[in-house]
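There is one chain below, alone, in structure tokens, taken in the form predicted on its own.
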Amino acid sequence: MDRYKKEIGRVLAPLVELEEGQVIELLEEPPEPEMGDLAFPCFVLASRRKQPPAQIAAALGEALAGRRGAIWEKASARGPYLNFYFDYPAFGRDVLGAISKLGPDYGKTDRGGGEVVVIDYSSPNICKPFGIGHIRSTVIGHALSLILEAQGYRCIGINHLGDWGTQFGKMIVAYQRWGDDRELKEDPVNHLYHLYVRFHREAEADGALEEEARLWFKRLENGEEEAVALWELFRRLSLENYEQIYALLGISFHHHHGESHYNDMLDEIIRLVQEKGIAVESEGALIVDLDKDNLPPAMLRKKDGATLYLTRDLAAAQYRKRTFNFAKALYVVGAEQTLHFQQMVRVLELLGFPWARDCIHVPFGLIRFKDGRMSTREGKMILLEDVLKRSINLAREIIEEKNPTLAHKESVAEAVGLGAVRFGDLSNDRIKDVEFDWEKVLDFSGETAAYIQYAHARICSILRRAGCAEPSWSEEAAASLGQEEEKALLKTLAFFPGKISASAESYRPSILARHLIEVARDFNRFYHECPVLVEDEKLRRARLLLVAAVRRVLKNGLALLGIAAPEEM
């Protein structure tokens, strides 16, 4: 699609007294095909032609009458806008010799040139279970690392573990008076949360037991070795039980670095500040005013002598750019956090480091419940891994009810439910909060990761019964499609690529996933209108290409969701 885009700048540009960039730009797509394949808005114009849009777009439309591009066969004017149409004889060449030729790399670009984004992610908090909660940290992650790394960059994936703080002297305490060896080593997060639950209902009769566990973490934070053994121990296991839940997810982490990787690089951050000045002693806690920036002081140190988040952070940001020497660093974390990474980012620019702008906050709403929020200290949580675990047994129960003759049934119920799982978070816009609904978790009607990996299975099927499943290239067959159903579906793969551009862009999988709910639903609509097993021969190969590029992209686009794509369903 870009070559169409640049081909209209490049015929635009001089009648619009624009530049090419500017003219590609403005382009839209119409909301009919009648409309045309590509539009230019003249509402651009008005001001600087003091004339109405519409008259704007008619005098362009005659200028171009009767005048046809490389690609494209005639502009016409309607309304406001100068529409294009294009010559279907060659888009479908183009169109189709792309995805046959670049096949698994269709949609993929060298953008990114090799340099390196680093990406935050997922950061669970150790001694309590993997909660939904961490779901969307979780998948729109890793969903920007596949897309990012299509793009050409070189990602670094990061779990920036909740591994340090004063919950972990209420562990100890917890563990000391009520643990049970034998119960931790059958189910040891369950059993660590239960202990971390108890030990807040105990604290609420009993105030010493906060000192008591304020005295542990001070020990631990001394190097003391019974503190940091235990320590070790549930950071350990806790660990273990989620790289279960990762490796049913297909999830990665090149670095596990949680918040106590950063510990001995905490006073470096605080003599930085100090050296330059930005620093002041508030109430005898250390911190950086940033009123000039209209928000509230950052605050470094307390007055007991204790570092906080965002000093980790700080660390942890000069850590990675000098371990990676990253072109971005993205912290996919909640929107309730934006503050946090404003005042971080502001402190870095303020010591001088010119990267700064490039550690970039990619915030997302929350998951809510119609009963409140989770509550971790009064044992109110979704375990991620119940969710999963119920979304496969529900794929395998249709399975058996639906086709209980298919092969691999097993796989197949995994990928079905957890595309469920994963596509029901990422087709959300990010920055909205998602509604928690076990009835949604588990529809596989409608706009769901089933629906397209249904139409992929539904293609393989079609190819399997045509005896080929990678159709031979024919020009004169790619270039012969010309039924509205076959020219939607051409156009709908031809923008692919560009929608991973935007989700890259933007940082927003769900540009991507949406694309793929209308791949699947143009797919349907020319199913049902255009038999593709005829036995014309010429239409039979026509159809047989374009149906085989259907499959490629929805295998390729859900690849860059971390979503399989079965073969049968």
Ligand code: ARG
Contents of the next structure:
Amino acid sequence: MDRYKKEIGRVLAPLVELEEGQVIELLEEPPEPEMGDLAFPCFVLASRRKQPPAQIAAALGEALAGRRGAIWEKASARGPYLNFYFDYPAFGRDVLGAISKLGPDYGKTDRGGGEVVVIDYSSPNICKPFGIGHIRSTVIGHALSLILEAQGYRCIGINHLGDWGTQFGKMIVAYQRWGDDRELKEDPVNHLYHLYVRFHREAEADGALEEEARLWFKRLENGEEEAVALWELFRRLSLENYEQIYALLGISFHHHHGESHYNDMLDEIIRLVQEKGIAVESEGALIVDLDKDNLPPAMLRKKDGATLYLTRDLAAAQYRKRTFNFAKALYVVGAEQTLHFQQMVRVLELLGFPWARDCIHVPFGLIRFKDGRMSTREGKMILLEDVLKRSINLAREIIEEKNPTLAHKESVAEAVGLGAVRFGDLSNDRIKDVEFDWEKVLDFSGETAAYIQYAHARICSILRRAGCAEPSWSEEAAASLGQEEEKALLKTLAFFPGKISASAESYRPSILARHLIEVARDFNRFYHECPVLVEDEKLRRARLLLVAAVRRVLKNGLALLGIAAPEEM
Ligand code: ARG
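Structure of the form predicted in complex with this ligand, please, following the form predicted on its own?
After this comes the whole thing, all chains and molecules, with the earlier chain placed first.
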């Protein structure tokens, strides 16, 4: 598609007195096939030419009339648009040729040129079960790292565990008072979590608890043995629990550098802030005033000397720049932390780091279940582990009902169940809140992973019946596709690489996810109208090439979202 856009840019640029790149930027995908394959909107020219856009479009259509481009067979005006109609034999050959040649690499580019992107994602808080709230970060962050890798970036995934802060003073107090060794062994994270909830309940009645917890955190910060040993135990047990979930999701991080990793680097940040004179000190507290930026003051050290989440993020940013020399550092974290990251970037800027603006918060909305947002304090929490298991179970039931003789039922149930949860999250624009609806996420005919996976499996079955897993390339056959449904499908396939780039550029996996729905939908429309295993040798071959290309795109696309594509369903 890029080549097609370039060609239009080359021809049109001198006629409209714009740069080639500007023309390419402006090209649109018309919503209906009668409107051609790519359209140039003439609105931008109206004020300069002092003519209505439709008149400009008509004049351009006139200028190009009878001129057949290298890639289009017709260019004509329709309202304010100049529409280009591709030369389909050539287009079919180009698209299917590229897909068959590139295979697993179709859709990849080396745009990133090996630049490093650090992606901070998942980042649960230890001693708490892995809540569904962290699923968005995990799923979006993982998809982004796959998508950016496919664009030639080198991604470093960091799980910025919440493993430091005053809450661990509370944890220690709670564990010492009410902890149970046996329960801790059996179900560590749940036990720790219940202790944490209990602490907050009891602290309401007993004010001394908070003070005790503060002292224990102080001991932890001072590296006192008893405190450190307990904290290490909590951290290890929590991480072991999360690792099971990551294994299920096929996710591995380059580093599990939690907040505690930066403890040794906090002094340096504090010193730097003081040297630059950007902070005010009062009774031991250290605060950067960000009033001019319309941001709340950034506290880097409390009166009692304790440092904060923000202090650790400043140190982490500097460490990451030094260690990985990133081009971009992404923070895949909920929108409720927007202010925090604005403060972080601003303080980094005030510190004089030229790379401050390369730290980018990639925010997302909440996941809501019907009963509203969950809070970890009150102990009302939906667990990711349970959600995943429930989804796999539901998928298994559907398979039992629809296809009880299926081979590898278990692995298919896993692929469909996990895919459902992931896709349910990824297919929504990340900034919107997601409402999780079990009826919808596994609907084989809705906008779901199962719908896409099912189209993929269906094609695998067609190819099996045709007796050719990978149909051999034929230029002649590829150039013979001309039915409406075939053309629509070719075009959707051609847009795939551009959708991956768009996802990468805007850090929005939903663009790719939604495109895969379109591919699957266009495939179903095609399949409804156009039988593949027909007598006519040439037509059969052409359609086999087309469906094999669809299978390839669905598989590559799902892989970039971290979703498996089973061959049978
Ligand atoms: N642990 C934090 C939380 O659950 C998220 C950490 C995000 N990463 C960061 N560098 N601040 O809210």
